[in-house]
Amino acid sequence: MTCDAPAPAAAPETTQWRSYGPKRRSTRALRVRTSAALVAATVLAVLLVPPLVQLDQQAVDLAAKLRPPSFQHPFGTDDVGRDLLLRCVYGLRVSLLVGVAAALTATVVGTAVGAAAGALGGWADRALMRVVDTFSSVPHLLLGIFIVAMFRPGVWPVVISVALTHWLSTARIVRAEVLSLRSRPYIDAAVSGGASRWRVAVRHLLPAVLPQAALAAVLMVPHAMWHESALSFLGLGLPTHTASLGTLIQTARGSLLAGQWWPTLFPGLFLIVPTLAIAGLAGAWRERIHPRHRSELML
């Protein structure tokens, strides 16, 4: 009688890592130098091209109204026969102003609420974080319509009214950051050297939140300007004759109706491709402070 020889044991599953080749990087890089060429196109078409062409972007010409893009006139002209070009270039430039204004105005308030709640903590922590959690539960859109609702239309309104709606994720960073640092070494034996809570959060929690409120300002700017040109889509931001992108798309909205598309789309175009850029280089700058792993596990 014969038995047969048991079945050799499988062999154990090996974890598999798969790294990031470079084909992967060379994409990231492209993706970096495409965002950082098209912000700096946006910056010199903001810079250059009002006094570079001597032309004004308010002059009214009804015989060439609605005439689509050609040479004279790249991207065609709007309802009143105004150049359309160089009205998104002028319009870029209140939307990124405005963008920018925000940003920086809500990155200063965000992260003084932030430092303050980390570093104080007990009552004054939870009372700014109730703070922020109220004015989380509004939605930003119409608290942003309420307040730009109680000034006169302009661009400091739109400018207060996007900044008051976005301090909150970056209060909410900086605490949590100053969080942890409160843990470190270095913040015990500083407080243990007889150093007050001023001097300590000036002289080493500010430095080292700072790239993480640069960081959270870059990634809000995108978002500013297109909570500007939302509002002012809603008539609620700038004037109808302040060329803005918002202005420039609500006005437009009847020749699309009509068949006409350009006064819509290359406003709209101004306004996605800036934002994807300057959303590109904030993600790279974003894996260069917060580093991924280069190899992922393969299951």
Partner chain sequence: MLELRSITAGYTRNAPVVRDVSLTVAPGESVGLLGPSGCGKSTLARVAALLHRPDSGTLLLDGEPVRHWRHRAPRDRRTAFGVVFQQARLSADPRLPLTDLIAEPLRATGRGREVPDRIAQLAPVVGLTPDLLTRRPHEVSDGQLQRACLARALVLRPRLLVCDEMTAMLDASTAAALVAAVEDYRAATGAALLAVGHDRTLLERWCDRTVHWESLS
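Next up, the form predicted in complex with the partner chain in place of the form predicted on its own?
FYI, this one's just the chain on its own, none of its partners or other molecules.
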């Protein structure tokens, strides 16, 4: 009888706890999830649609040119009757490829230059930073146009053009970070512990700046996509038969004046939406690597 009175397993919690979590956390999570979903959708679309969908993006149908969005062509058709949804996906694929390739190149160059300048110091630092200043003093687009003009139109000249105009900011960020780290006592401790210059750079400095550099790289992808679009829009980037978001908008210019909005709107959206999604994800990531109150969180 008395047996079924269970012994209290743990002291009952009599304390009334009050939470402090700011209410905006929930919308933040939603924003991050939306961004992640959109980025995932973008990546899946450009990776899966071309091999899975057996449709030719170049299929011309002059009988159905400049049709507004319909069930058959959700985004409408362009001035030679090509399906715009398909063209947009292929365009996004090219633009994203250019963006990622250019951002990676720019980040590698920028990190190398910035780390070298910061870690070596002295005249090497001054010389490298003068090069950076010189490049920065020329307007990006102008320099980009100049570089593209030296090659035959194609994807790689655009990548090079965008990369060469975008490594500067990364170099500056990385150099500043290295300089601030270099004066930390833990570098002194490493030197005193017998670490070589190379070991200090590879073991202590570089890993500390990599999150920064990677963040800069991610943020640079949309930047590079816009740069590509700008070049293509000016007719200097990719040849018009290669669908990129820039070339799509460029060819649609004429029809916009005639009241046909869809050939401009949809490529534009394809440019803006991934940009915002990537920036949203990068922002969340930045909050993770630079939490303002890390020490408080950790007591």
